[in-house]
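Only one chain comes next, encoded as structure tokens, the form predicted alone.
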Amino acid sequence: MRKKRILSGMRPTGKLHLGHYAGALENWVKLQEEYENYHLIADYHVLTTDLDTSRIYQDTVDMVIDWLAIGLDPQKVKIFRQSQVKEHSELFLIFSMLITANRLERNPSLKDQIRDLNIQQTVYGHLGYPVLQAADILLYKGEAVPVGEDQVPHVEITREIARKFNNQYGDVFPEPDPLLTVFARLAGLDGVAKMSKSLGNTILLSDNSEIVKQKMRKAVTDPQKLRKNDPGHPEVCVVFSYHKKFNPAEVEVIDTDCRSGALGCVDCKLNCSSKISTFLEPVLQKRSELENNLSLVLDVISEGEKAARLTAGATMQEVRTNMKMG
């Protein structure tokens, strides 16, 4: 039986934390079991908030050996940069064509985006950033995207131009779905917002044992628990939100030890710095054998952007068939 298709991305930031871990790539590492997955690196997306271009390349690289390292199959998924496969510009500039600028104007993630960045301009590509992302994935005639609850109205208005381009030209493109995931959202360090590298929140999944454990020092704890003895709240603290991730074996007792003031915030710290460099030592393994050897990297990127022309150009020439401008 054929698999599903999947297409999923991520802009490239450069290396990345523990929170694109939880949130993304340890449901990728699961899905390339099951799908036919591609997996973009969104650098056209990069322009819609930040001009400056000078790190693309090297923070794609980075985040490659990231995404090879925590356990992406090169066998099993394409990778590839987006601004490599000419096609995206094009489709985009179609179903452009097919959305009216009212409809991108009521999408929620746009206006969440411009609140959390203070954008006081919204330039046009900010605004239909959905269509490109519409482009991206009904290229690949993706039919199945994982987002989290906050992405279905990318996914909707996705749905909404394939219907548009099928009804008005024949069918070309499948609805994708929306592939609910329960995204774990990991607290930055700071506890007050989750894992960002401009906030400097993060732990880094190239982050050594002992850049760990200096890192998780600083990580907020109980505010109420002052010293040892005094009983705790685990509920409200940041390390015990990682323990529940990285060491959920230890979770009853840390969880009693707390309450009771039998275990200090100093103890809890180590333990959980401990529990999250042993996870991080295969991928700290997998990357410094990587770095060591870029020429396999990018490869990688060059099959994957091979195999997405492929797959782009077959689905472009549908696309002007129906048209009749082939």
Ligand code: TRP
The other form holds:
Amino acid sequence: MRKKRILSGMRPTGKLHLGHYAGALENWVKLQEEYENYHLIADYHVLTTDLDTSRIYQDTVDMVIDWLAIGLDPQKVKIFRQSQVKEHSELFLIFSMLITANRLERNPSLKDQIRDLNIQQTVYGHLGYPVLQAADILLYKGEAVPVGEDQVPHVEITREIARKFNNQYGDVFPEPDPLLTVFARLAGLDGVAKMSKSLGNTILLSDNSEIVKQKMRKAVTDPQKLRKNDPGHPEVCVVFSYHKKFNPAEVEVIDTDCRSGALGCVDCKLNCSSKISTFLEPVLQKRSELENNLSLVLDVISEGEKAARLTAGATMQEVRTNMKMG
Ligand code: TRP
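Coords for the form predicted together with the ligand, given the form predicted alone:
Zooming out: every chain and molecule, the one shown earlier first.
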């Protein structure tokens, strides 16, 4: 049976953290067995909110090293940059005609970004963010898109554009379904609901055990547990949430001992750091192999781009034929 095709994407943000792992990468690695996976590096999308391109290349390389180190297998998946497959721009242009400005202005993700980044004036390309994303997905006829909750409105816009195109010019595109990541949103070390680079509250996939320990020391725990033997409330503790993810075997004991006051935060944190470092050990190992063999990483990207161009080129040919612009 033909494998279903998945298109997933991420903006190149440099070295990734445990939040990326829990929210996306863990899922991607699992999905590569069952689906045909295309992983897009959304470098053009960066421009929607940041015109400084000086770090994009290094951020791309760092991100791809993390993707490979965590277990994406280049024999199974394709990894490529959006900017290196010109069909993205072409299809984006056509798709721009198939959706109203009004519809895009109502996009809730846009509103969130404008608020979070305190953007005063929205550029045209930012408004068109989901249109470019629709081109990303549909060029590869992606049938499923693994995303977190926040990206569901974008997949909905993609479906609308696919429908509009198919009605107007004849069937070319599938209507992709969001494949909701059982969205384990990992909290930040500072207790904020989301681990995020801009908040500086992350543990990186590339952090060694010493750094993990240091960062963990600062992690926010239950504010009512001031002394070691005070009874604690694991449900409000960030460290406990990490235990749940990376140390499931001991979660019950930790819960009991924290509540009774038998377990203090210092020991609990040391244990947690050590479990996270055990998890990260093979990732660090793989990472340093790749860093020492950068040409291998660049080959993966360039092979991915060759394959992506073939698929994207074939789709664009169909698009042009259907539009009688072939
Ligand atoms: N919008 C996604 C993000 O901000 C990145 C992205 C670009 C993407 N193109 C995509 C995600 C296509 C899924 C499919 O994280």
